[in-house]
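Next up: a single chain in structure tokens, the form predicted alone.
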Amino acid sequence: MDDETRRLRGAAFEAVADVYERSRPTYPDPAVDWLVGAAPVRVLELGAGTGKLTGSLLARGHTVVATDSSGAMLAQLRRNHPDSESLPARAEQLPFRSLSFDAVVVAQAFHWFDPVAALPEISRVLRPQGTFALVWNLRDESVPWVRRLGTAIGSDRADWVEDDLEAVDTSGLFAPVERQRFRFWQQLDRDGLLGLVESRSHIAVLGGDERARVMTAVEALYDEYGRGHDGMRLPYVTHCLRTRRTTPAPPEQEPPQESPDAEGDLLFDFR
């Protein structure tokens, strides 16, 4: 994604924050624990959107520093979650001391930086040997409706996963990346699956017309494929990878005197 899509693309969001918060799935749970490990840890999650994947982590006793560059999903984040720790941040330039997290995780979100930027920005605010992880929710194309509704409103870039795997194999700051995969379906009625695809960026910036004419080919596609009150339920792949940083530690960047924080990992203060 150049970066033009990204900024066009990446502003639609603040208008859409609440559909998407309403209609887009969370994450498997072996998939969380498949990412991060079972063991509490500092959890930097990055472009973490509503907090789809924030809840997951805070269950499972991490600790979690949420960041989005988009005012409104976080906004969105924070009533969810409003005993997290969360701030605007972007991947490429992160306002924390080097080393201060166990583990970096990026969901649904690695495409919108970037990763000649993030990734060193990343390595460095990892403790040595810290973990790495990126989690995608793709819809299953590979049954016939959800193909139907691929045509109709785009296909998931699967192709992201390898883009995003290359990037990170090719930089030389991790250790060869682990992969996984798990399956979970969505339980959605016909305002869900409206929503789902409401939230979808590439939708939200089309003119009205034609987003119009996108809605009215889903809709009929529900008719359908829906079963009344049972709705239908959507298949999806979690596609996980997982590496950590092998790099030598970075050196310590101290923080200006005149703006510390509680916390101790920031170096501004966003109060």
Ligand SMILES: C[S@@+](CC[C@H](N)C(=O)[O-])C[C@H]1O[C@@H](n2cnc3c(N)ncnc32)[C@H](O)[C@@H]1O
Given for the second form:
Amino acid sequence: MDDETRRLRGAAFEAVADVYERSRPTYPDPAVDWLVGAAPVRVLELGAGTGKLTGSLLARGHTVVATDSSGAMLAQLRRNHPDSESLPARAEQLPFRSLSFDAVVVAQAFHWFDPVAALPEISRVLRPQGTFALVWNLRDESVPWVRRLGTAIGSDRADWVEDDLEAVDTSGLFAPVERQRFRFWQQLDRDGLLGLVESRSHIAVLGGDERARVMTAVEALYDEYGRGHDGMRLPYVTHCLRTRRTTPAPPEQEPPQESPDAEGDLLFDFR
Ligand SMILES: C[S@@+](CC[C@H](N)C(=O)[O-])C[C@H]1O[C@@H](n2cnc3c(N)ncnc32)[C@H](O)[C@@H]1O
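Having seen the form predicted alone, could you now give me the structure of the form predicted together with the named molecule?
Below, the chain from earlier opens the complete complex, with every other chain and molecule after it.
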């Protein structure tokens, strides 16, 4: 994906925050435990969206600072988690002092970041040996009907995980990456399946006619595979990566200046 496509599609969530909140799944509990561990720590969540992972982190007693580049997604997050700390921020330019967090977590979003700019920022705000964890829910396309859904709407990109793993590994900023997978199923009725498709950024950026064609194909698929009141159970594989910051602590640094999304001179020090 070129930089411009990544920027446009990464920004497309602004227009689909409601349907995203209604339709996207959360993350399985064993995956959340594997990513950040059981002991409560200070977590920075990047690309937190409407808070699908945030809730699970808060429920485990972690202190979470949730950030996202989209105001509409963050507004949903604040409705879901009114007591959470949240603010607008791009992953490439974090308005936090160095060494501020025990863990940085990214769910379903790292592929929208510019890794060349974001990885040094993530390393900077982490304490030495702090955890950097990434997670994606990908539809399990080893199942034939799920593969047909993928063909109708454009497949989940399993190579997101591989590309991002390589970016982290080759950055020289983190220890060798560990990976783990978990399975779960999402119960969906017709509206749920249609919403899931509408909430995808590559569908959100389509023109009206093209989007209508995709949605008609998805309705036909639901008619074929949905089971009345039981709807359908969509299988997922949750892909998890985790590593630790290895670089020695740098001298105290100010975050980069002139963030277009930062509000004035925001500078948060959570130590
Ligand atoms: C697929 S959503 C994931 C949201 C949430 N983490 C979840 O698991 O449901 C991707 C999120 O990344 C955000 N995003 C895209 N580019 C970003 C960037 N450069 N910096 C921070 N957030 C970004 C989008 O606004 C969107 O909320």
